[in-house]
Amino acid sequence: MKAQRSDQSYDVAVCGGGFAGISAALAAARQGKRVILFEKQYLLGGLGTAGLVTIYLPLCDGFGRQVSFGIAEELLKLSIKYGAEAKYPENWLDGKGTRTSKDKRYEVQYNAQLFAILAEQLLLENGVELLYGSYVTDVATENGRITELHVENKSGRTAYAVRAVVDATGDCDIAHFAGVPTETFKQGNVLAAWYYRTSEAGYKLQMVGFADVPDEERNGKEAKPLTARRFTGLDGRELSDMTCLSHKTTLEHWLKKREADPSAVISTIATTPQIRMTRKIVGEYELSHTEEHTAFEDSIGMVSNWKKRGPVYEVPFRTLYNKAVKNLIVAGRCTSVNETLWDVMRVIPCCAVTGQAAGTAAAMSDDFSTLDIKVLQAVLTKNGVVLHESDLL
């Protein structure tokens, strides 16, 4: 089917309304530029919200210091403005306590479907145009550059002419059409079952199989998937398998809960699957897990590792983009780590970290190899940002 064309054009299109591209978004269109968000779900939030991965995880370094900020701090307490589910940190949103090693980290738990709709009031505030159910299926490149993509929702296919884009996807979408170098998961994700059950006893979610790095040791013991079977993520029939196998555990394990709590109900199950790593961008510098601690010129913020207390990692801007297609930025998990550290960068915090990066690159260039670091800098500092971990209180 040939696409039509939108008689629409825009500055900025974000490919992808999960944490990394509603901060994308909201850091493009707060430059002043025209947004324009695609999204295949019809709430936004990505696996935070339809995956039920709930769970804000820390901002801090666990000693005591705050790392992440910016947007990243912003939207964690947007999903809490009207109450925490858990995990609530007295110590760091209200001053109570202090901020040890062995103190509460910089995390909360949050409802999925209420952050969901305070993210698009949000962006819609800010002047993003949304567009559900739309997925990108294809663009046109042009001298190294995206021109157009190509979306299909109800309406059609249509081709959206566009100036820079940001890959929020997840699976480096946008970058593997576009023909920029990627690299897959090569462990494969396992199985996960997360829900939510309602009792007497209150509302909690339930963390069905959580292995997240499947061959990766977890307090000196080997992690025990929920099926043999791994997932690439990237299959259409894979992931309705996936699927299915994730309905049937869930409604085991609801049922060996309800023998023992008879008032126990399934309230939520998780509408996309819950996969954690698929692809990534072949980047200009591929950040290492044994870089905690190092200075990076062209750091655009910093995350912590939310596995273990301690490490801290600039990110260099380099591992947002590949220059053989020079108007395309990459945020969230498709950003360019070795596979040890992709699972600390794909959470939360570091999402929200290189969208707010991406988006404002993305309203000042369409050429992220020449833009200039320093003025990408300034205009993070100025927003909130802490690049560099000398600059930590």
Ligand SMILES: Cc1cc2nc3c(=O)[nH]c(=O)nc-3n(C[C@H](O)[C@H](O)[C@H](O)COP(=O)(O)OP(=O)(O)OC[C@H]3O[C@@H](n4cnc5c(N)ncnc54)[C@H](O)[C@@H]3O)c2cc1C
Contents of the next structure:
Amino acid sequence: MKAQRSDQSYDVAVCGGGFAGISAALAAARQGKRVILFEKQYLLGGLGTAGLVTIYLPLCDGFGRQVSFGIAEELLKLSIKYGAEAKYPENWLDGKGTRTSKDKRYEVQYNAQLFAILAEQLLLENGVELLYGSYVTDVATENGRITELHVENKSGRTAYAVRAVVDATGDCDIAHFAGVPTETFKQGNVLAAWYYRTSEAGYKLQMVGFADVPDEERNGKEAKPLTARRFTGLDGRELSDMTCLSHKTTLEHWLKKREADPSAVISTIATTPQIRMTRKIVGEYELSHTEEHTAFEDSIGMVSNWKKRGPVYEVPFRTLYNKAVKNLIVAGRCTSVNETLWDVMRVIPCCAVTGQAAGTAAAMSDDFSTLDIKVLQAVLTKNGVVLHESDLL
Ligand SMILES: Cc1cc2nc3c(=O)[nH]c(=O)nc-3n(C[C@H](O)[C@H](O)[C@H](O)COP(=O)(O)OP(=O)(O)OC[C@H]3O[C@@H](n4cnc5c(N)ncnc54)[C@H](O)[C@@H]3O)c2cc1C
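Same protein, different condition: the form predicted on its own was shown, now please give the form predicted in complex with the ligand.
Next comes the full complex, and the chain you just saw is listed first.
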């Protein structure tokens, strides 16, 4: 089928509406730009809603210091606007209270469906044009730039002329289509089958399928995956098989639970594959897990380590692009980090931090390697981001 050409033009096209894409679209729209967000599903939030991953991991370092700010904090608060499911960090939210290493970390558990609706309203209020059910399937490039995005939905195939593009697909799809160097997750992902179970006692997130831990971090701990098979997340057949296995696992898990509590029912299953790490960009800089507490002149914000208290990482702007394609920037779980740090950078707060930076940059430029970093940092700072560890109180 021949692509029809859209007669609309946008300053910023965001591909993917997970936490990274939501943050990018919001940041770009707040800079007064015309923004469109293409999302292949019919709700926002990606793994954080359709994937039933509803734990907004910490914005703090675990020793009483908040390190991620701006949209990362705004979305955390939005996610519990009408109440949290668990882990309500009152001493963080009320701005009072002690914040010591003994306190709970600044994280929450939220309702996926509610967050999807609230995020949608937030983007619409800020003037973002949403196009659901829209799969970006290819790009056209010319002289090291993406000139068009090819989008498929119920209308058929449409080509959108673009100025700046944010790849927030989680899988680095757009970079891959555009020929930017990328890397895949070598070990492959373990199976997960997170679901919600409801009973007379209330409803509960069932986190079936342990967090993947890169080999070098296992420290002799025995890994007990649900199945020995691992998944790349980049193959249509394999993703379909993984989904069936995940459903089967959910059923078996629930049947066991039902033996003890006959009132238990499965209330929600994921509608997107629960895959953690797939493909990431080879950026102008690759941030390593060893670079905790390292100051970067081009930092666009900070993230902590959800796995342990202490480490703080400044995120260099150069981890978000590769000069090979001038007007493409990535955000979320496809940022340029080494294999060990990937498991840290993929989580929700980090996706929001890189999303805000990518969206702000895309509003300002269509050639990221020449963007004046000081100007970008000034806008981020004005919008609540703290860039450097040395700036923390
Ligand atoms: C089992 C599991 C447990 C996890 N546990 C936690 C946890 O407890 N806490 C935490 O913070 N994080 C957790 N994570 C990680 C976290 O949920 C995700 O890494 C994070 O939400 C990713 O956000 P993202 O926006 O980068 O990508 P995604 O959430 O993957 O969003 C990408 C979006 O882009 C859309 N999309 C993809 N390709 C295209 C395309 N070509 N065209 C149009 N749209 C497209 C997708 O539909 C999706 O909505 C977990 C992940 C898994 C799988």
